[in-house]
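Shown next as structure tokens: one chain only, the form predicted on its own.
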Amino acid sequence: MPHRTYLTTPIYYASGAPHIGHAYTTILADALARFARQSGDDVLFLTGTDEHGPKIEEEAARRGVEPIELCDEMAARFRSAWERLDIGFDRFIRTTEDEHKAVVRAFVQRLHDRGHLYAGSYEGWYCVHEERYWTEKDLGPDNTCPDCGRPVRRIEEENWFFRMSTFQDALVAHIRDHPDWIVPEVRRNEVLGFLEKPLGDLSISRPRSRVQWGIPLPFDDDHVIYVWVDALVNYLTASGAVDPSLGPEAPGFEDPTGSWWPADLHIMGKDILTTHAVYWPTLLMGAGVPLPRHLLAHGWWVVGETKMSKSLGNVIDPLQLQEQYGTDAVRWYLLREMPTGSDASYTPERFLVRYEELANVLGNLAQRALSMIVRYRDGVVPEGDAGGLDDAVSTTLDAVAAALGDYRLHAALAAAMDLAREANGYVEAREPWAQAKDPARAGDLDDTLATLARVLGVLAALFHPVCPERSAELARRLGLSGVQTLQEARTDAPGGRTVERGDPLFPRVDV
């Protein structure tokens, strides 16, 4: 039996368009999925949007529309994008769903019932932006929200809220336990630091009087739940552990065998690490819910110092970039370029030397092999020996499989490029151009050919899960029916098939 892999993203604030951020996020969740469905996994790959919440009542009334029109709109907006960057989800969930609603209300309503709710006052400041309390030592300037600058509100209200300190000496020791849990480990040390401070309570709904867009609390109308809560349900919702119509004792709460729950990976950014690593854990806690497997929380995109904000005016839109350059090559720059766990800065020159990257070392290398297979052999691979270069592939193979291993996809994208680097300096070093004027050296020559078609086909199945489009066609140019696995590519006999030429796989770019 296949094993299963389930892995998310965070789901998207319906407020506003997708942006360079949004799509890192998710086009790293899709080359994962690849990876793993290219491994012979069964896949269940989840994104989605967050559809409820101050934030979405207060847009909408700017535009003079209703909550869910503005949802609608901004949900197709999510889902065109990804389709346009090739990103494969399984599932596209709405946090307006009915089905989600009736898990929302059957998991709030289980915590109720277990005893780890209790009513309350609150009195502070918060930020409608962010969907956060904050209090008075926290405050940026002028009162001002410290994660996005805004203004924020003075607030006095009545609130439902979760002992989530109950929990934290549990959390720890789940953390101290499991230390791949969090990943990288520069982001596990810091859950470990906010932790180490005693662990307040969390307020899980919001008075209808101020916030009515969405969903109310099953055992007080008065109040809808806190957006942040019904946000992480989704990942349950999603997984099929729970039949919503069965309520708070439904029996996936505590066994969900036979469901995708528990989550292999939840993949978000480190500024909402912390609703991650601790609400949805204490909560999952609360309920009597297995914990997901893993945590990855990514860097930031930057503008030279400064993070790529909505509010700042400087993200970088990803669908401007597909439209010059492909969306392989959007793909291939925002998974190459920043390290895992790490903050990468976007500039021009930095996208084009990885555009360049892919057009010089894989694109010239693609060109040039199939070329000379036409020239020299009518364009069928001969029967020579195929195995030139493997003691390169076994060793990239190898570190490819290390470094996914550690969620390390830009270390593997790395030793796959440095394949492909291999493989035009073995063209070099055999100068096969030489080769094809001396009759007696025909054997060597078909030995180099079927070599470069062999490794042409390993790096078609190395990049196929970040550059999918480009990669299918040098499958195809290779005489492949499809993509190989990597399995089927370290063992491929190429001789006999026919290739063919074509354009540049990355055509030069007028900047």
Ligand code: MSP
Second form
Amino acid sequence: MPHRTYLTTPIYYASGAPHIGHAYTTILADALARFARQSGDDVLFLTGTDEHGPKIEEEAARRGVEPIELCDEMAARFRSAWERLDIGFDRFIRTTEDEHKAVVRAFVQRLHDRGHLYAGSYEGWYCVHEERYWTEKDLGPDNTCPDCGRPVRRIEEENWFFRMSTFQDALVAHIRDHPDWIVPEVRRNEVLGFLEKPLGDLSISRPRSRVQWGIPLPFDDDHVIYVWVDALVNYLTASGAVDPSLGPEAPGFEDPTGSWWPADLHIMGKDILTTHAVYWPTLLMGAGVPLPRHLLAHGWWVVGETKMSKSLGNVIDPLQLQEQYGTDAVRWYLLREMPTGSDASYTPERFLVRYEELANVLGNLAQRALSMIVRYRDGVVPEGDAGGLDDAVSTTLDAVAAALGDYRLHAALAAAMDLAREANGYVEAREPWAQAKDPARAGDLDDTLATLARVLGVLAALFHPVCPERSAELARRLGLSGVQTLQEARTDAPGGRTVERGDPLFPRVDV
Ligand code: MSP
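Please give the corresponding structure for the form predicted in complex with the named molecule, as opposed to the form predicted on its own shown earlier.
Below is the whole assembly, all chains and molecules, this chain first.
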């Protein structure tokens, strides 16, 4: 049986257009999904849109459209952006889907049936942009949100609450017992630090008098479900564990056997780690559902030194970059530039540095090797010893596997690029142009060219998860019927294949 991997991105608010922050999360998930598929796993890669709550309701009102019209438009926009960026999601969930609404209602009913909910009153501050509550002492100057700086609202109302506090000890124990549950470690320590203070209960509903656009509570029609509870449950809905027609007693809640639940990996930005590492697992504990296996919190993209924001007008549009440099270049830049877990700064200069790495190291290697096979051997890879770089290949594959093991994708990609650098060094050292001039060294030249053909096949496989389009083109030029698996590529016998030189894989760009 192949190993199964279920991985998720956050679902994006259907109120704003995709920017490089969203693109990063999604491309990171896509590359990990592709690495998993490459190693033979069955994969469910989930993304989608978060469509309820006041944020959406207010944006729709601002535009003078119905909330669902806004959601339809934005969901289509996210989908097409992801398609243009070659993101091969298996399922795109929308929280306005009937199936999801039914699972959320069954989930919340189940919490109620198990005695984890109570009615109470809430008094405090709320930020609609972040869709979260703040206490007085957290606020910034002039009653602003400490996260986004927007004005917060004073709220006094009846809410239903989830007894989150009763799960605090169990959650701390879970985090301590599973050192790699939250990756990277700095984020794990942050969550543990947060959990040193007593955990409050979580308000899980909004009176309909204030918020209409949401899923009604199954046991109190005057309230809709808090958008974060609604949103988090999407991961369970898409897993297929729960048949919502069976209601809160659906057996899949406790025993998801045969479905994709529990998720192997939830990927998200550090800004929404608390919801994923505190709200979500405690809600699951309350419902008696197994917890996801890993959470990966990545860093934040800033522009130069500044936060990216609509109001500052400095939002970077991934599709504009895609148009200018191609899909693979955008993917490579985002994944190679940001050390998984840390913040990174977008600048056009750094984008070009990364682009030139693709063009001058990988592209140049392919161009040289293919040209020489065409020139010296009429375009047919000779039957030489293809193992001249086998040690370097082994070292690289080990480094890549180790880096992927703890989701350090940037390090895996650096190792892949280093192999291309090493292969360029091999060309310099072997001087095939000199070998070609000396008939006595024809065998050496065969070995050089066969080695280069094999290493290019390995590079096509290694770069495929991040640069799917250009890697497939490289494989085609190598005379392969498709990109090989890493296992096939490392022992490949390329002799006899007809190659094609083609234009540069990554053309020179005018700045
Ligand atoms: N709807 C919620 C998620 C619900 S998941 C059950 C949400 N949506 S969001 O549209 O605001 O953003 C989601 C993702 O985009 C998060 O992973 C967030 O970290 C990421 N990013 C948004 N801006 C970002 C940057 N500037 N840099 C990196 N990632 C950023 O939150």
